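Shown next as structure tokens: one chain only, the form predicted on its own.
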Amino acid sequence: MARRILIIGAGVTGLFTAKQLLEKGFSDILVVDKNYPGSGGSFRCATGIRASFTSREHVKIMLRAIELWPKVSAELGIKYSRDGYLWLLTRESDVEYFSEVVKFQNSLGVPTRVLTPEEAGALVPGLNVSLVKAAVYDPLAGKASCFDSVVNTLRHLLSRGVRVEWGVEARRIRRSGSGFAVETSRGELEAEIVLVAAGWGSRRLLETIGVELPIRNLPKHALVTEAFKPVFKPLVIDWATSSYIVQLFNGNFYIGADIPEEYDVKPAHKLEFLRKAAGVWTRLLPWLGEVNVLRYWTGYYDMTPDHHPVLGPVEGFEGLYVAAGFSGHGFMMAPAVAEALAEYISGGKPGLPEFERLRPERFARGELIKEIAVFG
């Protein structure tokens, strides 16, 4: 099965679906890249696995996931493990919120449970529990090396022969014959079929052809800290602040805190963000008032109205896919988004209904779904 696939972006989600291509027989495969491989969101995240969210589509695709990236990690040795994660409650109205959220998430088969701030600190040795009303606790979420799963993948496909070439930026689109044309730094590419898979530059690429796709960067912010012995597994989410904390398989604490930011603004290191995640963070474990910050950066969340990514098939144009728009949670789904994108594809339609529900038209035509949960 012969045919020409042009998949533009080289981070996680381009090269599993790539993956997933050449396992369903097709071999003439193209991966660009307008930076190098991972360079977008896939070596910035925080490497968290969940299926704890708050809409039916989020929940199933990220069970789906779940089942998919023990065997991914073992195929490609990517470190993977199932640690959990711990989201703390520090205000009344929170702990009565997530107990109607645990209940939707238990519907749907997420085994997410309400802890007692004692609980919590079984699992956080060193937590502050004068500070935690309650916690709840997803047993079923993890977390994986975004940098092996970039570069394990990476090296699997050029050794079975799929070109991945980065410092390519693609500029536009259009028909040509039966396929596509696309425009780049280093001359025309033709392809069959196009996946467009890079980002917020998704939106301004396929403008190009007329599509147009609601997704806005927002600026994000993380640091990292020196090494140190395994302290707690979970990943741990403070509800009331937006920020995050999980040491990573090195042993390096990495802490997000959301600050205020503009959409599609070149992002800049900012002393707030330090101060609120060291605020945070040395109120709700001391301990780290100790710890020294190694490296700060700043990144991106391409974020759609419903916080749900776009994905599929591109309407009126056979043979032109899309998957972006992940607000955050693109690394985490990425096995499940592959195997849907192998399937459309290749003809068919995923295994599961709920990708229906996030193809590009939805918005066109009102369908928006909500999700509130878009950190970490």
Contents of the next structure:
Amino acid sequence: MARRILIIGAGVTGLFTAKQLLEKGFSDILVVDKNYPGSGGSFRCATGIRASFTSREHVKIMLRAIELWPKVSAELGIKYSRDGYLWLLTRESDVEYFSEVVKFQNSLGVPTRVLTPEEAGALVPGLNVSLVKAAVYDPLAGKASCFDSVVNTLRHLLSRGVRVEWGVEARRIRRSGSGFAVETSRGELEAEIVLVAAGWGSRRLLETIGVELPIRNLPKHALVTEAFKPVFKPLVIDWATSSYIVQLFNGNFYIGADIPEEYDVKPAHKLEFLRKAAGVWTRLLPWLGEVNVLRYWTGYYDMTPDHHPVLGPVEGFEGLYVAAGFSGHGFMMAPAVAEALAEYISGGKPGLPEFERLRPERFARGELIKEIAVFG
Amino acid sequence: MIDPRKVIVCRCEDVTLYDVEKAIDEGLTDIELLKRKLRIGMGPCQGAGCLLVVASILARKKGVRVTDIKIPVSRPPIAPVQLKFFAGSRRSG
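For comparison with the form predicted on its own, kindly provide the form predicted together with its partner chain.
Shown next: the complete complex, the earlier chain at its head.
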């Protein structure tokens, strides 16, 4: 196929999609990134992968992603493991709510189950079980290395003739002939097919061609500690405080914790985050107090009004596609998203009908995704 | 000639000159990608011992000046701090 494809954004979504397109027979593929591959959410994220969500769309798409992760990880040498997710519930009202959540998830084939505090303690050595009323465990969930996912896919693409160029910022898109012209910091690029997979930046870029996307950037905070031998496998969430901890493959503990934030502002480092992350997790895991914090960084969730991505063909612009607004879940669903985008771009429809519900025009039509309740 | 497999570039993560040169030859021509491939700068020293060395290797391989290589952002804290010291703070703001 001679048509040239330009992918804007060399995060895990853009790179995985380039790989899928290569397998569909496209050969003229250029991926550009304003900074460096993985420099947005991909390299900053917590790397968790789960299907235990509360909308049918998220559950079905993540189940497909979880089918694909072992294949893509084996092929590209990406560390991936089904180490589970564990929600710690410290309030009675949360236990009632989660029993409904588990019923919903089980009905769609997600094997979540309620655990006693003692069962949770067996999965997480040193857990202060006296604070825990119950827990929910998802054994199908897991994690993958975000570094391998970007770096190994990049090498795979480069060795097969895909061009990936970074330090190239896309600024404007306009129609040109049967395709598009994209004005960049390094001159103009022409392509018949353009995929915008640039997080929040997708919004500003698509505005230049008259497409409005309701994506807002929400600052997020994370820290990582020094590395230890494996202590516990699951990603552990303290539901009441919106905080989580996961031991990464290298042995470092990664902690995220929500603090009050405003949309669309440049994030700053805040002591408030360190206090919350340390306060929550040294209470639940007292031994963690002795562990050294190495790095604290910020990033964004690119949020949409229904917390589901904007994904698929842009109505009225033949050849223009978008994959953005993942609202904190882009890394985990990337293999399924790449598969669906390659199906769209090669003229078909995604195998999973749930993808059609994520198309950009749903906002104008008021067809937002519904969840059984706000969650995660 | 020194064996590049025996020249340690990053002591925290035990990365050799051979590892760095091989990764550059495989297309990882950006210090940010070398960091994610090799973990240089991600150990307890936060890159204090290795990043300038890696920058000079990369500059030599690419034929550019070392000052043209942008060093990854340093993240707080400057030195490792135990989590309990943050948990103990009650000061607001």
